[in-house]
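Taking the form predicted on its own, here's one chain by itself in structure tokens.
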Amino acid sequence: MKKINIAVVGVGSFTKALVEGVAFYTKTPNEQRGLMNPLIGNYHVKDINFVAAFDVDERKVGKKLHEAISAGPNVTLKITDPLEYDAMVYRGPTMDSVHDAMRETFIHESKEETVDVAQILRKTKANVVVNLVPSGGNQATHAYAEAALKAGCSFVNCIPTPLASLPEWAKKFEKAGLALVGDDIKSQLGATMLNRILLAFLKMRGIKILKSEQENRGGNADHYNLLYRAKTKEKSKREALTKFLEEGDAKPVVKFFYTGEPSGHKRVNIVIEGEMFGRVPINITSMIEDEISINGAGVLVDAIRVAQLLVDQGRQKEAWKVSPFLMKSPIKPMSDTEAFDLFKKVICKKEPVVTG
């Protein structure tokens, strides 16, 4: 079986994460406990091979992808040793990628010159761009998109920054021949899933929502980094929300807060009030804690190989229909069962027959 040759954009906790749980499965290749789908056609978790990444912290650029992953600011939990790879860090755009709150605190910029990442794409035979630069870096993000439609490469796009719900650069893609799967990836069990299975109980139990919060608290840089610019990150968690509320009912309100305490652990509060038969108060509180990019990161094992087999058999179109089911803002939202049951019928299906 081929690999999918990976290059990262922003080598951050995230992307520690993804590195890391790559090597944990390709270590222990039958172990499928924590994977939502052990294979997608027939690519495997090990099937993923990381050829380049790109930054603008010095800490990193410069390294190899496997030493620069363990550099500050990047703090979320190990999952064990990475593989060793030949891919390098390089000096990516900074544009609006860092607000200027983070210079000297999380990020330590570079002095290297910037690189020229499609060529960069092209030498290193990239499949796939993931994009996880940080929230906020919409002209980065728009950058790096045109390097991967310049190389050929499909991209998936993590961040709240929209991409692929927009038609005109969906259409980029497709007519490239590529996969664009996007925005904003879900966590593999987040708060705004369990926030959108519970209000979607409630109204299905004909249950008035009258108040529904949701708290997050984390120590990383991007939690940081969402002091400054939360905007379209709460606006994303808002829309994913509102789907299942009715006119009336209370709007979804979302909180970031950063502890301070550098780590990967994040700690969610949900507090949903309502009011059920003859008036009468229900009240629902929640809570959830895991590592943040841990909990991503088994969310884009899956968005990188359906980003791939879209385009081995010729179906770069059907990306839309894969979306819904990893991502929070979607060019076509719908409840969490029609996305799943929709990313199931294009993942079982089976490569057209060429006869003649």
Ligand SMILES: NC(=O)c1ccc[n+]([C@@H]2O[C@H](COP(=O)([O-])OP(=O)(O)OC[C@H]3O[C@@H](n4cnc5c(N)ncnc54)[C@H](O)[C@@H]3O)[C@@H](O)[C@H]2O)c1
Second form
Amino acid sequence: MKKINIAVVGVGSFTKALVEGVAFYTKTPNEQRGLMNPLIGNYHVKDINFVAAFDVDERKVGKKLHEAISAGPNVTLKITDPLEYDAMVYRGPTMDSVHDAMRETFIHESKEETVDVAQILRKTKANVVVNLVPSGGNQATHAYAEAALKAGCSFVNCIPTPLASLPEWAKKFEKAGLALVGDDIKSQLGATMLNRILLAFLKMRGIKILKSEQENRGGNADHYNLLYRAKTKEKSKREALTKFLEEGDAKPVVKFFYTGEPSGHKRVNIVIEGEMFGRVPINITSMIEDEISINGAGVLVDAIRVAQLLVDQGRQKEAWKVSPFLMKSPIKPMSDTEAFDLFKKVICKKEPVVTG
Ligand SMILES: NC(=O)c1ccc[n+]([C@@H]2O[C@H](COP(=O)([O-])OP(=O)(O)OC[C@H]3O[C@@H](n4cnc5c(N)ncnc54)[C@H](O)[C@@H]3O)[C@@H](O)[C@H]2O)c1
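Switch over from the form predicted on its own to the form predicted in complex with the ligand, please.
Full assembly next; the chain just shown is listed first.
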């Protein structure tokens, strides 16, 4: 079976979870528990192969990827020992992706010269580039996407920077025969999804929403960064929640708190208050606790495989159909059930049989 060659941009906690997750399902290829889709086309998780990575932190640059995932402040519950790869971590361009507050706290910026990203992608025969730079790295995201286009790679944008949701970028990738999937990856089972399903359910039952508040608490680098750069993340989450609300319903509020405890554990409290029959109050309080990076990696293994499947079958124009299931801010937002149905249709479609 053909492997999917991956280049990762940003060797943080999420990448650690992704690399260890791929190792887990490679070592136990018959294990299906924990996977949304054991196969996408004929692609199994073990077909994901890491060929290159880019970072800006001196503790990661110059190392092999499987060593760099445990360097610096990276923190997640360990799934298993990673497989060993020849993939190196190259010094990528920093641009706007490192907020001053992150320097010397979470990121020790490397003094090495930056590489030509497109050239490395070509040299390592990467098929798909996965963008996992810190939130707020808008110019950096666009620069890596340009390099991917230049090198003939599909692109999965896991961060809230608008890219796949912009028609001009979607067209550029389509024209090049490549898939662009994004933006802002969902968790396998995340707080925004739970919050959104609860809101949709309340609206279906005629409840007026007086309050919808989501408090996210975590202690990893991403959470610290969000203290300074929550704008696009908040917008992405808020928009994902607003879809089912009507005029007069309270606007959803999303807050981020940094716990200071280095851990991949995240706790989210969701409080919804409403009015039912006779304008009598009804309240829902729920809490979700998870390992944040692992929760995201469970979705990324599908995003990578479906991006490659679309390119293999010349169906890159259908990338917009898979993003709503995988991403918080797709170009065409829809309900979770519509998104699930559409995703299933795309991955179950057979290649046309050529006769004669
Ligand atoms: N479930 C999730 O964890 C989840 C969900 C949605 C989105 N995201 C987003 O995914 C991204 C990665 O999350 P994380 O927890 O791994 O963050 P992290 O802070 O642990 O890792 C980010 C990595 O990117 C590196 N980096 C910074 N600037 C770079 C650049 N210009 N080029 C290459 N590398 C660069 C940093 O040195 C660091 O190693 C964040 O933007 C986060 O908001 C995560």
